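Just one chain is shown here, as structure tokens, and it is the form predicted on its own.
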Amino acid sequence: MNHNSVFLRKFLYDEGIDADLRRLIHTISVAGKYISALLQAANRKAAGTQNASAEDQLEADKQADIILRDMIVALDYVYDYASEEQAKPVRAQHKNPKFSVAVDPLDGSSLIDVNLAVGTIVGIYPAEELVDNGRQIVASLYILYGPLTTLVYTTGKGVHEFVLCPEGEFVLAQSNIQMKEAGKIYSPGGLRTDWTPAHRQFIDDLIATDYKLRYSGGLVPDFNQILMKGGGLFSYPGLKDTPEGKLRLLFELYPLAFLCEQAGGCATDGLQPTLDIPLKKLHQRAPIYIGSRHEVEKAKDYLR
């Protein structure tokens, strides 16, 4: 390790940030520690039980979850803490809370067992059962397990990425991420035979301007993918059958599109602004246009 390398806690310290969000995004980067050790144990086994979206879990995808619940909930100032394994969230007894936490634990837990990248995904939210919609976001951040484990985070101050290095810290890579306002990348969710006309139409649009297919059915090594090569776009659209789309507002959408807005992206369900769509349950999903701006502009042109 270098001497002159910059460890995500002064990092954190140097943001002026408030000292409890500091201590709770430490808390989740810790948490990451254990998670990533967890993987390379290279637990594919089935948990045989499911979700609250009643999609099948694997054992790594239990652990990841209490990995993380357990450290989060202990903090004093959490409200509460809403996983996207669990149906309800789980409240913590503590009299007066700041923050509230929704996490993807294990996001695209399907591609461990041939070996892919894989992420947890974490938004962090004011003491409030349920916010109102995404732009009450406090922080967001995602760790990303693949042949480097890296955290990207941001506190409304620019989007930065830490490397967690052998000597077991996280440790700055690079600060103030930007996107360019167009990019040359695409990754596209949902099965072509359901998306709708206009979908494939904007799709079609993209590769007649050669557009390369970068896709490995993950989402946090896909958006990495994107904000990491400067631009490009994501998505995962309303399909015929399912207008909703597959992916979680609170727990996977609204951490990105903060995230993406931050670097200069931005993120729709096609229409409107990721951020601004009113979130009304839990497990709520939505639609999902996130990246550079030429690119989610153009997706509108073809949605509206």
Ligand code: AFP
Contents of the next structure:
Amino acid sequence: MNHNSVFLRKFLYDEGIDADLRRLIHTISVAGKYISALLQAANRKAAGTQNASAEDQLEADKQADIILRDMIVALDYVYDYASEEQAKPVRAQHKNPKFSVAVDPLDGSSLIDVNLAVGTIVGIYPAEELVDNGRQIVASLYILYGPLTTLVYTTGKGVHEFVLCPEGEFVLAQSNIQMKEAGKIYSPGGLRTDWTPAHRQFIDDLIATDYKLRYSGGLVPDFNQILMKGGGLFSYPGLKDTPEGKLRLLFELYPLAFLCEQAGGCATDGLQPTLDIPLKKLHQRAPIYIGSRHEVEKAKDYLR
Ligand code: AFP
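Now that the form predicted on its own has been shown, please provide the structure of the form predicted in complex with the ligand.
Below: every chain and molecule of the assembly, starting with the one above.
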């Protein structure tokens, strides 16, 4: 940090966005500092419980959810707090609600025991129980807990990255991040033996055209790598037995699709843009092809 450093709080203010949205994003960034500290404490203990999707939880999953819930619900204009860790949203009961917030508190937490990067994903929506689709998203962000803790957000005015500095402030690293038309890396989720023939042919095409494999098993670091390298493709396809894939629309895919579109890339389930997929239920899943335009268009050609 030096005297030229631009703090997140100041950057948000200068963006001229709604003051309540600004406070909400800032509050989430503070929650991210607590979660970062939680991870520094090497919180690898299993909780002995399962989340709404019947996945085993760590203590860190539960603690991250509690930190975010308590801080977000305390804001007197929040309607619903929905979390991937919980079956139903928490209704805040405030008089004049403005935003609902959906979070994946600690995505990729099965990587904590092997000391790989994990992340928090947040989508901010109008004050409704369930939006119709992702086009209603107001802002999205993720916090990546790696060697550095970084925060990447958009309110629809470009994509900006901040780094948590040792003094405890998120400081601007890059503003208006843009992807190129094409990249050189691919992150293919799911077991190859479960892929459909069309998806397998698409991935083989990327390999044949010299794309490098970059897959950690954590959506946030894998997507972040594509964004920061200026292009490439992350995919988690519909599988033979689970055509809806693994990842959740509201908690994971809408926020990343919004960020990706803002950075000049795109995201699809193979048929329609991810943000246009109608949302019918809270924990709905969808296949995803997300990254720079060239690779996403190529995926669509194979899947059509
Ligand atoms: P966990 O939270 O159970 O670690 O799952 C992580 C995740 O939801 C997402 O971060 C990854 O992209 C995806 O699953 C990886 O799934 P595969 O292990 O099936 O590749």
